[in-house]
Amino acid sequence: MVLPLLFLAFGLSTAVHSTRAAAQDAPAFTPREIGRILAHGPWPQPARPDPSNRVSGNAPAIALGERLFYSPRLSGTGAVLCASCHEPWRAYSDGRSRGVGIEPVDRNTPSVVNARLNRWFGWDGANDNLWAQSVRPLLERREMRSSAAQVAALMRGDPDLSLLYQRAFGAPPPANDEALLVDVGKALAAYLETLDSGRTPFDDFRDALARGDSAAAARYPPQAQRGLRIFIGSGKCAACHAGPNFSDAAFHRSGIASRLETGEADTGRQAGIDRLLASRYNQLGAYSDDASRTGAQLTRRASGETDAAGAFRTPGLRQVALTAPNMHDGSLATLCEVLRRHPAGESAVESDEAQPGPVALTAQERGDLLAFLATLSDADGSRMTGANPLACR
């Protein structure tokens, strides 16, 4: 059997340490723990075209989408662009507690890196596909405050954009403003699908375990290994932050309440379901290119979701060292604060370690977890606010 052999190979690596203290530094993972670690890969994940978007993976559409992503002319004021909130140098987030377009908005701006792996889009899952999520900020009054007519006029009136559109979609821009708006969303989505994060120190460690390479596995920092053991075990983190993107793509209550611009409580997924089912751009609608409507099955079932009030989508943790502030409302400035205050929520994963209830962590465990989380980024984890594990008390 593969896992016991992997365990033996990895377990032998601890024997090379010359002192008792060094031997205690890095854990010897059990076969079960190794299995849980392997479930967080491999990385990168293979590209899979979106059947609801006929230009998904299309090189000319990607070029058009990239051009539009950096164009302020899509906005109603001509001053806001997609990259205003999704800044490449901030791992495609904005560094603010809550996003600011033309006006401030209610929630934190999530990174769009690895967005192609999401099942739902937005903190509340109000969209079931990436192109609809790309259309949403164009029309939202506080974000880009545009309209189908304005977007269509830009695409038809700019010769360069018209040519790029024709190359991507095989025809000139259509006369129907809304159809053209949706195609702009699909081109933006085609570009966003290319924004994958790179490999990380964790991925090298995970793959070393998979092939039984104890020497390579031993290069992964011992403190990160201890944090990983907590992450997949006693900390209950992996119950929600599961899979290669460290997200179960489900909705959970975080224990952090927030309010909307109106002063009302942010009900999260509950309001998101209403918007999803009312949207003309969901996968049940006429603009989906998926003739089979296979991808719409989850949309049909959304109305039957229970306990949606106050639940928010589990974000992926790749690049998490680079995207503070944290949580749906940006209320926690550092990951240290998250580890101090964020309890284990209800889990959709059946496991003897995935039960509801808060998890008490010692200062040492918080430091170990932080060291692990820093290895989930493809850039220098020291850029993280409060990155020093010894300071995570």
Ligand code: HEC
Given for the second form:
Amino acid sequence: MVLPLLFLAFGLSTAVHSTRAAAQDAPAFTPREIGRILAHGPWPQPARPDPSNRVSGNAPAIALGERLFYSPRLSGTGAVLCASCHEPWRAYSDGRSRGVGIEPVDRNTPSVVNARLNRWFGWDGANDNLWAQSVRPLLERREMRSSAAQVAALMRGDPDLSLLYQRAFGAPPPANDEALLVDVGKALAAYLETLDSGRTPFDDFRDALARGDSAAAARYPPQAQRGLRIFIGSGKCAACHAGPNFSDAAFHRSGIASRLETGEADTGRQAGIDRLLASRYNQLGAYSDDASRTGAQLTRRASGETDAAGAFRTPGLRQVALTAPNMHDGSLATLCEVLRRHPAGESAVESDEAQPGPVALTAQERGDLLAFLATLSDADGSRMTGANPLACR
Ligand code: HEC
Ligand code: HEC
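Now that the form predicted on its own has been shown, please provide the structure of the form predicted in complex with this ligand.
So here's everything in the complex, that chain up top.
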């Protein structure tokens, strides 16, 4: 009896010892791993004007867009503004499971920070450009319940807004209500394009690796380094959360099924494609300022997308420690919950071999990943919350 107990005690003590050692050690990254890490930068990404929006990057349009983003007068009741849901002090989301405008809506409010880097907009990609996505909440019954006529009357009737419009677009507000509504969307989009998140501890580490500056790299916490190694390696996260904004701009099934107000299943991208193709404001339509229609290529091909049912757009992960609750329906309250449920979820859609299979993470790996995810927030962001990796058990 004594012998096995001794063995047990010995086994336990070495296990404890090696966990402790692991908690302090930073991994030595291989050249291949370093290549994968560098692919998540540089940051910030260079400004790139949106060819479908003639006031993209235009300073007076940005000023007008900022005014409009904070104006409740755009809404049907005069009580809801963009910032009611995209609250600047919550990384431009709202801390709720699902957004609440004039009435509650079906999905979680995503941050609008870094939205200029998206290829599709909304969890289902129902819009292919930022100005159409900015028009959407104005017309949505449960969000701002406005109309082209109401928005146009406000723009024409308010001397300040008319003047700002004239400065931005080089002409007084047009007589056509819908054209004016779309221009309001374009001014809002020009403003949103300026909302980049700042540099993060991860970006400093990444650039230090790029320079071969090991002293600077050593300042990045070892636990975050281990989380990063899992993220780009065994966790397979970077297969979908790819590139500088940690999104592949594609749609995947996450295993989170939700229902719409009507009681029907939220089919995500499937219904999103129908809405995209039916929209008067997509890049194929008359309101795009891109004469070449180059940006419309993916839209033309959208009807051929397979496995769209129940798929949602991979969200970017910058500032993610600040935007809980998570997922398209806000059903996971914390990042900890996400790490418990999401990697083991149905992201391994059997019919789609391109998608990585489910991954089982240990508690230690979840803690490491959380420490890494927390380093994707900028200095403003980390002052706002202070995500605590130790809380993930
Ligand atoms: C009722 C809350 C609410 C209001 C008000 C609101 N939004 Fe949103 N916003 C959302 C929700 C919810 C989504 C996700 C929509 C979806 O996937 O169907 C979203 C998505 C977006 C996105 C897409 C972000 C991305 O990464 O795809 C942008 C851009 C955006 N909103 C801009 C605006 C602008 C501009 C206004 C004001 C004109 C506004 N929103 C008003 C809740 C709101
Ligand atoms: C198959 C592609 C895929 C893989 C692999 C993947 N994700 Fe995701 N991730 C998604 C999609 C899609 C969503 C949104 C799903 C939804 O809303 O239903 C998401 C959501 C998230 C969110 C919530 C973001 C938010 O704003 O709500 C986090 C955090 C996250 N993933 C982290 C990870 C980590 C960490 C890993 C690796 C352990 C990982 N993901 C692997 C596709 C993927």
